[in-house]
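Next comes just one chain, in structure tokens: the form predicted alone.
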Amino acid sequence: MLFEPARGLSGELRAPADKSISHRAALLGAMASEPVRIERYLQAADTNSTLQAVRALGALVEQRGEEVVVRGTGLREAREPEGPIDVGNAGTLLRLLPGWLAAQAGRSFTLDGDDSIRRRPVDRIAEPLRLMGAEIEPTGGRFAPLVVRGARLRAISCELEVASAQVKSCVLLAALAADGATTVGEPGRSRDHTERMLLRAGASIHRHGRHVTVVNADELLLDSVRVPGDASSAAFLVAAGVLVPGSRLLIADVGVNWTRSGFLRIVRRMQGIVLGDLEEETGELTGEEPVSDLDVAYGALEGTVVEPEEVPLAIDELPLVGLLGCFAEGETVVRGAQELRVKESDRIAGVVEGLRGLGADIEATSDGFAVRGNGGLRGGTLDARGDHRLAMMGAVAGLASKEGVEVQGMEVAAVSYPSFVEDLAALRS
């Protein structure tokens, strides 16, 4: 699909709902006593495997328009299936999931995909779902298909080598139906979509620094769950207002969890124009996932440099701080983003060879990028490589570029936004 270049882009929109909060919403929806009303799901394919995978397991869905009500099986109760759980591409619903099934003890499950989810590794989860009691058993050690065997679990208290909402969300999962009081602390600070949505459900949880520490519980009562906008996917908008000289943009109900505005941040450090109130770093736990509208304009940019501790709160969003760097002053580097190697593609090569072919100076590190500001991109051919986040970094380079980029692939970003290229030609209109 080819994006041409724009020579400014206006107009409102709302972001879609967002892909994290709407998983944890149907998994915690389906190991609540009660049911669960999510108003503002995510329909898309990741999340809708994450309904089908519920289903699966014994909860009861019902779907009207953007509302989802689950019906759950509680804690420790969920179905044993007949066959394997198909979690599609949605690499969040494997790596949480299984925290869920390690606690039904007696029954085994198996969880399968897509090709390019048979190639992101599982062993994270694994190492510390054993020390609590289950089996896990994934194939060659590191990937799906996974096999989980339930048991009564212990609790444990572990340090993760790598800051990640997925592993560490996994583990608080199944703290809920362990015998105790389980602590799971990372180096750096993770999104905590699921410490504040187990908090609204009654769990007794509690933050203290880089530790988090859930007690066992006999059920979850969340009653409702307001999906606000994604800010991963806002981020594409973003980016494509800052860049394109003449834009004005409102992106409304963007979820802004400090957790998760890191890119936003950046941004603004490399002077784009992006108003909002965002919400301020705190070592207080709360249920609330704070929303603001975002107010984007173009702006001149200036290299900046991602350091480690910044990649958690902007793991997604790294491969628009590629972009932005081919169009700022100075160079622009990221580093200790090594994790982007095991998402959906290698995003470290995608990022380095599909900005490279529009002509960008841009090099790979071990564990990141270095991009050198020429002027902006020439434009070009970008493969997606299956990648959602690829594809629209694509499709935003074309509007920014000179000549404009053919994204080949595109419809890979349904995954996450199946209304992306409908929402930039309305900018452009």
Second form
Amino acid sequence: MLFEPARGLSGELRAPADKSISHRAALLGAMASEPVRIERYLQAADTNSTLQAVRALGALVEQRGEEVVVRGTGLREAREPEGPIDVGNAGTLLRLLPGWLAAQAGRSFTLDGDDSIRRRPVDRIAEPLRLMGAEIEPTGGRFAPLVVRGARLRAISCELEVASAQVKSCVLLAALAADGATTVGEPGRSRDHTERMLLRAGASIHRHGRHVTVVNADELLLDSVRVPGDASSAAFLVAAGVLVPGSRLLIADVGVNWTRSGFLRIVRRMQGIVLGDLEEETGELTGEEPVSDLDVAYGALEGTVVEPEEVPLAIDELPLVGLLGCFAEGETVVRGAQELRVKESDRIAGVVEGLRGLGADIEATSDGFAVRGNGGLRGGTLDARGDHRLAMMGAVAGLASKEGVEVQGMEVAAVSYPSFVEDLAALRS
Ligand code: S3P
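Let's see the other form, the form predicted together with shikimate-3-phosphate, since the form predicted alone is already up.
Whole complex next, starting from this chain.
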């Protein structure tokens, strides 16, 4: 699909609902004892996979437009499905669901997904779940298909090697049914939607710095969840507004939880114009998911350095930092982001090769990339490599380029943002 150069994007729109929070709302809904009403559930391929998965496990799911009601089975009563659970392309489902399944004593589950899912490591969740007493068998020790045999779990204390919200959340979900208090430590702060939602669901959960402790529970009770706009999807619109000369956009109702707004802080540091009320870190665990409208305008950018501790707070937006770097004055460097190699595609290779093909002066490093702004991008062809975020980065690059960008495989945007192409088109007129 061709994205031609644009001048002056304008208008107001709402980013799609948050993918991470939608996954969690459906999973906690399935684990809860009373029905959970989810307002503005994301309707996209990844989050549809989660609804299918919880149905297969015995939850009843009613969908009326953007509202979803999940009637769960309770914490320890997931049903053993007939065949494998298909997680599609959803890495978050692949990593979070085994946490719940590990606690289903005497029952066995197989998780599988598409070709990209079969390349995403699951040994990182297998290790702590085994310590808790479950039997976990990934293919070749590392990948899906993955068999989970549930057991009575024991509480553990563990230190994760990577700052990963998916791995942390998996352990926290398992801990709800373990016999005591489980503590998870992470090397850097990652998104905390699971902790916030568990607090709202009545779990005994505490944060102390980089550690979270959760005590086993009899049940979860979560009346309703309102899903905010997705900061990661909104980031593509923000990048378009900042890069296309003459633009002025209003993006309504975006989640601004501080563990998700790293990209917005990076854009501001690059002198990009993004007005909005971002949450500040307080050190306290809250059950809220704050939202803000974002007012974005075109302006000149300066290069910046993204250091390792900032990486988990902007992990899915780092391809866009590379794109902004092509238009900024000076050098933009991302460090400590080796996790990008195991996302929906190898995103270091995808960003570097993709942007270089459009005229960027960019190099891969072992743990990130470095780009020197050289007056913007010429344009050309970019292969999405089956990765929704690379496809959307290519589209935004096209709008800001001199000659336009042909994105091969644009349809993969439906994984997280099905109306992306229409939304961009609406901003042009
Ligand atoms: C997610 C966590 C991140 C992120 C992914 C969604 C989540 O992955 O990249 O898109 O919902 O917990 P990691 O936890 O592996 O960093």
